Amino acid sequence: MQSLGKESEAIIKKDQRYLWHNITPYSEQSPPMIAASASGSWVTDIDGNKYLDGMSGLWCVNVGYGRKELAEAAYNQLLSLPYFPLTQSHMPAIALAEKLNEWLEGEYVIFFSNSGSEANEAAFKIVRQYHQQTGQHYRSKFIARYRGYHGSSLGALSATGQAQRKYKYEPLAAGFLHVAPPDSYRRPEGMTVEAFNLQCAQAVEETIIWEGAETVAAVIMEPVITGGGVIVPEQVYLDRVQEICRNYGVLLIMDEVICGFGRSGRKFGHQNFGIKPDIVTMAKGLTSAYLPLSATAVRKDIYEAFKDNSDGYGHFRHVNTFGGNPAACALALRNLEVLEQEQLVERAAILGQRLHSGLSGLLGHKLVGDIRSFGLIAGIELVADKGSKQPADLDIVKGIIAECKAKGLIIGKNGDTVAGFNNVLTLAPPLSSTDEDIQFIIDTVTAVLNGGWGA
């Protein structure tokens, strides 16, 4: 990698005086990587240095980056109606929410947000008002699970199963509650895999059971657990979940704002388990990270019940001034558009088996303790002992982070999730990655592992 010249030193400096960056600790010795161009799964920083962005920024850019298409779409829908608010409705919006209803291959009402914290904020709230509005007054509390996360936003971050995200900026909402996840690596010694799944699945009814059915307003989750660890679920545990909501009158939210959008191999990732969530919600990939936009879809018949306003109150009273941008909207077409005709969903499933199996020699590693991957998602768990399973040491896990990135690949980790589990590294290439880039990733990461931290 090319030195700091003083161009960008003097850059640098006037990023540490006036930028606070996201979830990131101050370090004077440590500077940020300034990206100054981006061009398919590779950046370019100020100085020249290439890298191969082995995380599609937040797990976001699925169409990879540099997609001119993308970018006349939102230009020419900026010339022709810039801004205009969904307290009325615009043509962009109403394309797209027909859109997603065919992806989601279902009858939905998109709501329209910016980010996925505000997608799931806005859950939370059609929840609790849909129950009021059914004559439910008493169903307000949500479960959601351990290591998950939701968003960054109060109830967000409520919902969210890391304390680390959490500490010192409690207390938070009230009425979220967690479980345990199916975390299958670290089930009871001689218990299937199976019915380990079952067991997890059964808190949920058994959390439902012990607060009061007819005080549960909703189970939220991710199909898989992305952020947390690449924690991934065997399809008794979904179909189980899914059965247990419907038994007790919960509603199912599924957060799709990692797994949507083809990452998974499938449109959404619950459609790999074949669940029919009562709500999704979804951003990241929905613009491939061009623009910001998210979506609440809610089903059809929640919907109609907020039709009915004789005391006032009964419609949805939440606004969001941004979100449903024309532009914004009209680039997700577009993106929409570019995944199915580069069919990057089916892509996406291919070169997720291709970089499992790549990276499946690892196995014998003595840091590597278990490979997940999810369609083109990977994490590889790292423990100081096989036999214990204990999580290796968090300086470990930034020394391989720190030595990929200096062989050109930026990978990520579950990092500030819950004490003592920051142990996994995390992958998400973006779709569009060409088979030299996944080698590219398998050969960087496997020669880092094999060189400094031994065999």
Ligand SMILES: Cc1ncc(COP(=O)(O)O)c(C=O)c1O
Given for the second form:
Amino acid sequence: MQSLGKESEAIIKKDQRYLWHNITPYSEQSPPMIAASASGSWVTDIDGNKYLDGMSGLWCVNVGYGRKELAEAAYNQLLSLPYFPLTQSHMPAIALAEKLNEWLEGEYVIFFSNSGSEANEAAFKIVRQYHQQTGQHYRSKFIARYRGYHGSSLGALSATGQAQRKYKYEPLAAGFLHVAPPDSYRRPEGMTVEAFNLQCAQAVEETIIWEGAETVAAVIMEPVITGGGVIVPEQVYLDRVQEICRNYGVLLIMDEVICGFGRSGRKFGHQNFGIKPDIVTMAKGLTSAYLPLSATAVRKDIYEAFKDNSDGYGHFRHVNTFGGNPAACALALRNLEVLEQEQLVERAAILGQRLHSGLSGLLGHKLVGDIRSFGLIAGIELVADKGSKQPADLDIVKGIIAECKAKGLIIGKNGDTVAGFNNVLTLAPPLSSTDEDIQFIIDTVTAVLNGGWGA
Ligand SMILES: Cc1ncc(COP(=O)(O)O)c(C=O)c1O
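What would you give as the form predicted together with the ligand, now that the form predicted on its own is on the page?
Full complex below, order starting with the chain above.
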């Protein structure tokens, strides 16, 4: 890596003086990487160093960097109509909502916001109001999973099952409950993966019964827990959760903020399991993060319950100024076209398999307890001891990430989640990555791990 010149030192000083970074502790010694430009899967910093972005930013630049067609779609829309509130309507929002229905393979009505957190907040309010308006006045509680993340705002953080993200911000919103996720790697000895997954699904039913089914409004989950450590369920788990929700009149919200838009090898993550959620929340890959936009897709018949406004409170009294911005919608539409035209959803499945098999040789490494993947997402769980499965120290996890970066590869980890369990290296490169990009990831991670870690 090139050393810092005087100019970049001055920029870093200004960064440290003026910028408050997301979730990253302040450190004078290790200043942030300051990106200057990017193309494809590669990002260049202000010193001219190039890195393969093995995390697509924050799991979001699905079509890769430097897409002129996306910039043009936004530019043209900004010239013709830069803004109009969705209290009324505009063409890009209508077209995108129609397109999302096609992608969802169901009948949904779309509410636009700006971020994944907001999409989930909207879902929670819609669910509570829906139950009120259909005479189920006590249904207010939400069940989520430990280790899952659903956002940073108070409601979405309440749904989040990561204690370390909550410390010092509690008390949060009331009415959010958590159950254990199907972490098959850590299942009881002697139990089959299938039996363990069923047992985890059963925890959802028990919680519903113990709370009183008439008080439970919805279950929220990602199809696969991503940022919480790449925890992949078996088919039986999601089948059973869906069945339980239906049996007890509890709505099922799928948080597709990361798994959506081809990341899983299907258009949406839940489509891999053939389930039909009542509500789907999405953000990140919707615009490949070129502009902020998120959406809450609500089953049409749920939306119908909002049509009777005879008491003056029947409509959804929720507004956000920027949600569904015309330029963001036009860009999102173009983003979906790119995903379709270049068959990037299918490519994600192929690259994901290649990445998984390329990394699988590492299973013999002393530190590697498990390797899990879902489409073009991979998680490498590092342990101090394979017998006890004791998680590896955070210093080791951080050291491996730093060495990958020194070799030009950005990888991630499940950071600040659950105490002691921030031990999963994560990979989610752009869906447009070349074969060489994927090989570079495999070679670099392998070389770093085999370069003395765990020796
Ligand atoms: C699964 C999931 N849901 C919701 C969110 C929140 O999205 P945002 O950061 O856009 O508010 C995230 C963000 O990482 C996420 O991973």
